[in-house]
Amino acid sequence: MIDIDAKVLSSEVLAEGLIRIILHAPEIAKDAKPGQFIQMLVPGEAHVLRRPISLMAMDAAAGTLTLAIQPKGKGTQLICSAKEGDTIRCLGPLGTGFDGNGAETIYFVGGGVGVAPVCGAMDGFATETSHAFFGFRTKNHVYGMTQAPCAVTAVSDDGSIGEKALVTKPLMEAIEAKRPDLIMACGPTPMLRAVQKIAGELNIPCQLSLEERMGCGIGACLGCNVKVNLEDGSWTYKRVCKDGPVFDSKEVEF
């Protein structure tokens, strides 16, 4: 983990409501793993807390990090307004990422902005027999499908790309045809809950990347606690920023 001034190499529209920013941050990129994130300092003195941003891609050789950011609030709007040549203070890499565990066939599941960290997982762990399943609102929200390292099936809420269906539909069809060794997923909570249910019922190992509001990003403030199950049947709290954001699906209590 290191705190540096990262240089903005490019900032452009990636899809509707989504900005892609590429940073030159070699000190972070060399240690970054799929599923991890960085904490970005919002330009201007009025915003004290940094914003947690997942890594869509990392290139240790080039020293770059690729981010997909929704400019929803004032903080992310200011970050997304950065221009080429600007610098943004970044802390990272942070959190616990995905782990391929030597799996031969992995099914990747992403929804909305959650597709971004799944793209990083695909780059790190996809094989010839792997498959990705992405869910988008409309065709205008599509990203992450070009030059993917494995086959990708996309569905949408309105049927403007792929089938009009939930992403779990093609996922289940694929599982019935070929059972994967592992599932990796990130997206809206209802989607993660559905993936967790499928994996649990079929006893398929599954890793879920959770999203939660964070303050410090390093486990000190306890602002991102989530309830998790323990093996003895009891439960406790864990920190999404430090213990996650990636958890074994059997742990997560939605």
Contents of the next structure:
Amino acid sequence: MIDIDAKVLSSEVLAEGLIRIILHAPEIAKDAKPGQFIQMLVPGEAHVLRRPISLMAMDAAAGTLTLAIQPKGKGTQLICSAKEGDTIRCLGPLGTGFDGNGAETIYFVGGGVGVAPVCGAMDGFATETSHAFFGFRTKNHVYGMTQAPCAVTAVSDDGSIGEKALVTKPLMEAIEAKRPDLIMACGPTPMLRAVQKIAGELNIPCQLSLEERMGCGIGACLGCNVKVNLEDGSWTYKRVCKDGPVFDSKEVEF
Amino acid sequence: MADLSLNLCGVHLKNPLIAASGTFGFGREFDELYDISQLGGISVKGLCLGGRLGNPPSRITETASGMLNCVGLQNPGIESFIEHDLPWLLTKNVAVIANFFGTSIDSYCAAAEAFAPTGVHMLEMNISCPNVHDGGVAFGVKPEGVYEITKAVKAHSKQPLIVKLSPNVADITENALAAQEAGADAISLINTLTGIAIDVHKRKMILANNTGGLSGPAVKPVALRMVWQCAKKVSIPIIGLGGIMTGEDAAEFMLCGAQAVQVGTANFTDPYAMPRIARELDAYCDAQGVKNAQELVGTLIQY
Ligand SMILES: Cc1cc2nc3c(=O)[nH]c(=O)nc-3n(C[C@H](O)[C@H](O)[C@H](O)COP(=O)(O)OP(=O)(O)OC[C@H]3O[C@@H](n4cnc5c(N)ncnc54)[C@H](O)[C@@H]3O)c2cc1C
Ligand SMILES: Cc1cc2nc3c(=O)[nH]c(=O)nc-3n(C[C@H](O)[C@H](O)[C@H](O)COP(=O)(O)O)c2cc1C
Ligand code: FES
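With the form predicted on its own already on screen, would you show the form predicted in complex with its partner chain?
What follows is the entire complex, opening with the chain shown before.
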């Protein structure tokens, strides 16, 4: 974990409402693991909280990090306005990411901006028998090319790419054809809830990447805590920034 | 190179910079980024006997030049802190300030007493957290309440007792005076200002607790005003805080009459904020021709 001025190598439109930024950040890239994130300082003095952004790809040899950022509010808009050659202060790598756990067949599930960390996980853990399922709003929102050797099935809300369906439909069909050893998912809460339900009912190990508003990003302020279930039936709060963002789906209480 | 050190209620601080409670945990995470023994002190996350789970999420959001939090005093308990975190913290050669709270006069006294046999250097009593319904806010509002709780807790405190004052009151100087009269060794101010944040598109509150505490640069002018007013009334040391982001911000609080300062929200904006602020304060002193930073205290030219 280190805080550095990362140089923007490129910034371009990746899909509708999504910017891809490639950063030169060798000190972070060398330790980064799939599912981890960085805390990006918003340029200008007005913003006291950093913005947590997942790593879509990391290349230790080239010293680069690839991000997919949705310019949503003021902070992410300012970050996305950075141009090639600018620097952005970044703290990372942060958090506990996905754990391949030696699984042979992994089904990856991503929705919207949540496809980004899933791409990182695919690069890290996908095998030829693995399969990724991505849900997008329309064909204009599609992104997520990876080097991973596995098949990718995309669906959309309007049927402009793939089936007009929720991503859990092809996921269920694939599970019925071949049960995976592990599921890894990131996306909107309703999607994660549906994946959690499927994994729970079929008793398939499953890891979910969560989002919560953050203060420090390093585990000190307890600002990002979410409720998690413990094995003995009780519950507690855990930190999304340090104990997560990736949690065992059995733990997660939406 | 100015001398930044000071003696605060008999405790030596290397410099006047203390990490503000709740923004720095017990120091472990920041120690991964830099050696925390560079700091004057650390006020640890607010503790109570038996611990507390805190509020449901969302607990935090940014606002204009600041932020709101409603963490709700989540902590593992004084017992757990003393066993698992304090021994490590005491190896760090930094003043350890135990920030604590209770839910009744008795539990406040018991909390203070629990630190008596430990190596904690100072106590900081939070009578002002706005984010919990039973966390002492009742004591922090009126001067009579401040007097009563300070008097009782002081009798159970072995270490110097700092009383942390709430800005959400009619006249903070009355509360400062009440704390002094009841035997407080120092006061710290300000805690957060109660506010709300709204998601206008969803027509919904952002924080699950509805209200939260405002901190960061947005509160600095209010905090400075309060420190300045209190410094004119009390003779015990004042620790100033609220929105300090730079060495010059820290100097402003000292000019108003604070011997020491605390840094909270800035740790989120810049995780290396505190060592940087120490360097900047040093440079400011040099530029001002000040050999010892304490020479700044209360020297504000006013109209
Ligand atoms: C671990 C993690 C990884 C993420 N990865 C990505 C990513 O790869 N790409 C991407 O586009 N977005 C990602 N997000 C979401 C992104 O952090 C938010 O969209 C962003 O913080 C919103 O900031 P803003 O200034 O645009 O919005 P504002 O609404 O102006 O922000 C106000 C405050 O709320 C916080 N906030 C608002 N929405 C969210 C949210 N969904 N999650 C966390 N904090 C929020 C902001 O950080 C800020 O403190 C991730 C979030 C987390 C927790
Ligand atoms: C996330 C967060 C948690 C806090 N928790 C505590 C606490 O447990 N006890 C306390 O006395 N103050 C707590 N505070 C208040 C700070 O110590 C400080 O008084 C306030 O943030 C103003 O300083 P700043 O503007 O430098 O942040 C908390 C503040 C924040 C932002
Ligand atoms: S953001 Fe501070 S503990 Fe997670």
